[in-house]
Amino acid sequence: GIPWPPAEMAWQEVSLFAVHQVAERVEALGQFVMKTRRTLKGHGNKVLCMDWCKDKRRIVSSSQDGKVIVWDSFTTNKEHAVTMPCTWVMACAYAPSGCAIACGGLDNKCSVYPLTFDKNENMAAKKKSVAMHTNYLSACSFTNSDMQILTASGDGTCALWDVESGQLLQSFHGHGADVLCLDLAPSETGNTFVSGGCDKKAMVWDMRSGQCIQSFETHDSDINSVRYYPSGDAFASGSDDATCRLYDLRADREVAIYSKESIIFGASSVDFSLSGRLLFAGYNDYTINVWDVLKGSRVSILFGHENRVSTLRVSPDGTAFCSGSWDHTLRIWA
């Protein structure tokens, strides 16, 4: 006979509840302790962006003074440094191979630098300009290979580029204002990414067709950060409206809001723990809030930075996360 309730129907039913209602039966998290384990000092101005290398150890960061630094997060040593020709280097990314970095900002470009072990080598000489936008570069990310790079810009578009030739492979038009952030779907097969921007919209794109396949507009202000849930079935966003939100892609709707009356400053950056149970969010009031994704409650608040937290990423193995701040430093928490 027909299974009852039909599987499709059951899914629809569940998705109509807010996540925290479904999660009432879930075990509460135990005592949560995370501390600053390393502080990375060397930027002469606001740290604006950072990314982990797949080796779970190295970090690239960029700052307002034009510096891009590659760090060993274990020893805090600086392994490479390059000064960009522009200030406000708002975007940086590590190549999947670990052999190159990409960065850009007010130069409207995305540049790729190969990393070599030769200490005397002039990195700037090997620089390759890959992407050209008509306004500032706000975010960049390599796809699953070193050969393609995805960029977001203040010109309202995202674009996919071939690294070798610098050729534009696909452009993504649909945002009504500056695009501030993007994140690639986690699965190797998923040819989608999500972007957020000043039009308060989060948009999900098909990389091959260039089409927007889903759009969400529930924030009241700029979306500063978007990050896929580890399964790829949902994503979180952080906004100037002082909230973070969770969007379920299969249900095509917002399923959770992470906010408190006492939180009045914008969220600049969000990322999930490896399991997806925690959402780390950096705020403009210098704090990092840790949210229980399922219960919708705040698990912890982390103090340490002395200016706004601008960027935050969980390490590839999930054992730590790194935050960057306008206080010129980066911190490794575990």
Second form
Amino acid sequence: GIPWPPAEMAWQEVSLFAVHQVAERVEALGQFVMKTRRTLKGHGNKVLCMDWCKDKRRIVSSSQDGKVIVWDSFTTNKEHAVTMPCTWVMACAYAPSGCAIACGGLDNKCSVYPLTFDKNENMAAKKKSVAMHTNYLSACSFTNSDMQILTASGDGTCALWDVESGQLLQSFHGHGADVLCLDLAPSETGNTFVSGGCDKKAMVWDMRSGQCIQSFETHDSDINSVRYYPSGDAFASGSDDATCRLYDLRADREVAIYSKESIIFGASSVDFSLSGRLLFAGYNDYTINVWDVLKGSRVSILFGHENRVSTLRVSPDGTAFCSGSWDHTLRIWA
Amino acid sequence: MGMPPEMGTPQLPAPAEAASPGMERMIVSMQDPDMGIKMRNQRLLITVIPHAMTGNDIVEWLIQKYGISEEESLHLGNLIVRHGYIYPLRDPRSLVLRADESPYRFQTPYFWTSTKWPATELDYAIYLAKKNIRKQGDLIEHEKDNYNLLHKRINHTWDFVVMQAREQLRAAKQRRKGDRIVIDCQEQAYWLVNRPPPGAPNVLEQGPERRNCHTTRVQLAKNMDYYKREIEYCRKAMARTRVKSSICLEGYLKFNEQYVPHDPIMSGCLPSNPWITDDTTYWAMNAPTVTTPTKLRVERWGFNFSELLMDPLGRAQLLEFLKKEFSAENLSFWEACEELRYGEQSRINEIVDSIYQQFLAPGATRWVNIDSKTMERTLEGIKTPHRYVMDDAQMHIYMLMKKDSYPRFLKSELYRNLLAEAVIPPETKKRVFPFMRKQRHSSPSPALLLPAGDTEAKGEEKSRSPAAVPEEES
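Now show me the form predicted in complex with the partner chain, since the one above was the form predicted alone.
Whole complex next, starting from this chain.
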């Protein structure tokens, strides 16, 4: 049998390890001012998801009425638009090359659209159906190239696909309910990603083997969003339990909770500033809270949206972040 | 006053969960006899309503209790009212919190959204019928429309509806005026939440239903396979080394110290943040390939090997350095392996073969120096090629570059010169006068870029701004 407990396992620091312990050793943040610098109007219904292009200014966004729009958010010009055959397009992603986008939702699929400026070409004509799930698509992301897509679904699984052939390369089973979000690890050596679901679990996966490497279950409700800390050694989560949490992968545990008694609505979407010092979180109470990751305190609250904030991403060079809302708009904050 | 039981009503979906599980807790603490809001009688014209409070009371209490600003308090209070947990006594038609002497009351738990009474058509019909009778047909627009709609839809039970309405009105007449007003307001607030007028936000709206997948059932098939996987997972979990907390914390401190100066939101950026000043110089100066990189960028290459490798300009400089050391094939090999890992499934055989010919075959022109064990394993593996077949070899070469070449690169004259020649852009301040706002120029979309070699056409493309394309149906 397996010896229990293993001799070399020391029951150290069970409750004492928390990031805010270093709070005194970190400089305080000065006056924090962030404003809406652009408002993108054009969706006729709730904005559900958005993603940045690597060029640091273009974005793709998707909405409840099936519309997917590509914007140059700097000028606020719309550059491409397509209407999906389904409603609730909950996932969209920009390809690393900037030449294509992927999206999906209640159609249970993830489709790739090459972006074309040729007025004679119908963007929808070149649409490629890549992923097939048995329930709604909740999240999608290209890996390091335009040729692979990672998806998360309401059917409880994640999957890796070859875009060109639509072939399933690997599937990831382990969540006990809908998977709502995923994020790829920033490392160029590893091959891992993290997912969060309605089973309150965040799971870290090996893309090559399909195995779950680590699992974290400390939230009290659905995990709507997961995002890696820039070093790749940790990740943050946002949940319907109105908290955000930080999980350290090397210590294999939760190391911070970002919560406030006055925040009683779920966090729908989280992302870090470039240095990882700030965590931006969009909530179902229409606000965005800015957290000091190391001190554990809230730095600022941003008002502006007139309905739930459903999606939030920091730009690739960290100069701004974009939020999308059920109020039909997207905002760029800097 | 009671809500009549459903009688032959159509099956309606259960109302959505309250958007916020914490709201009830908050409401309960607001009504705490000691620490909650001080309730008093409020005067509504000539009628006295007991157990009420003012909008101001609510805002102040939230500010004190949670240590938040007035703006946040007002925002939070408004959400509470919009969800129907507190309702206004004056002007009960709009669920809005006013930070003044306007009177408010706590909604009876009977009507809380979390109580999950299905707000049936029948109930709504009775409510509208009551209003119709009381106001002698003078309903507001959308209520009139709903009334007519329901009259058509559940016409078969309309006698019952009117009878119930009349009965409830009769019973209400026997109550004190104050109670009647309260009951009316409670009901009104309930229906404003459950049947919002057009244009008003529907706070009960949820996204697509969750938890309708059948994975739970599948997972619970606790067969041999399931337990085998569980044991394997637990074994691996126990064997994994966990890093000491002190080391992890040091890691956060170090990362924070290194990267905060490079974080535009934390530390600003030079010459300016394009989103704030509308000046795109920052992007131009930090483009993937520029002649002279900025100082911050070149410094960042010194943080870790990853920063150097993943910056196209840094990688190009690394290549130059490796050429001088006659080990450029390492970087090329690594790049070829990346192409395999992330490439099309259909090209795997082709790419593996290409890598073998260029880098691994005996006498290959760009032979890479891998240890014999790894080489043996790799050569065996490529007999059945797959996208991860080069993983070991790739990692070996990566570590070689990282542990061996990279430290030398940082000490090299090449790198020192890069640092010395790197630019620090001068700061441009935000324009003070809004009418002098810079024109926001568009940039060529990455989707416009033509394959390399077509440089003439490229030049033409770059000067054309992409115009908005009309929408296309899928």
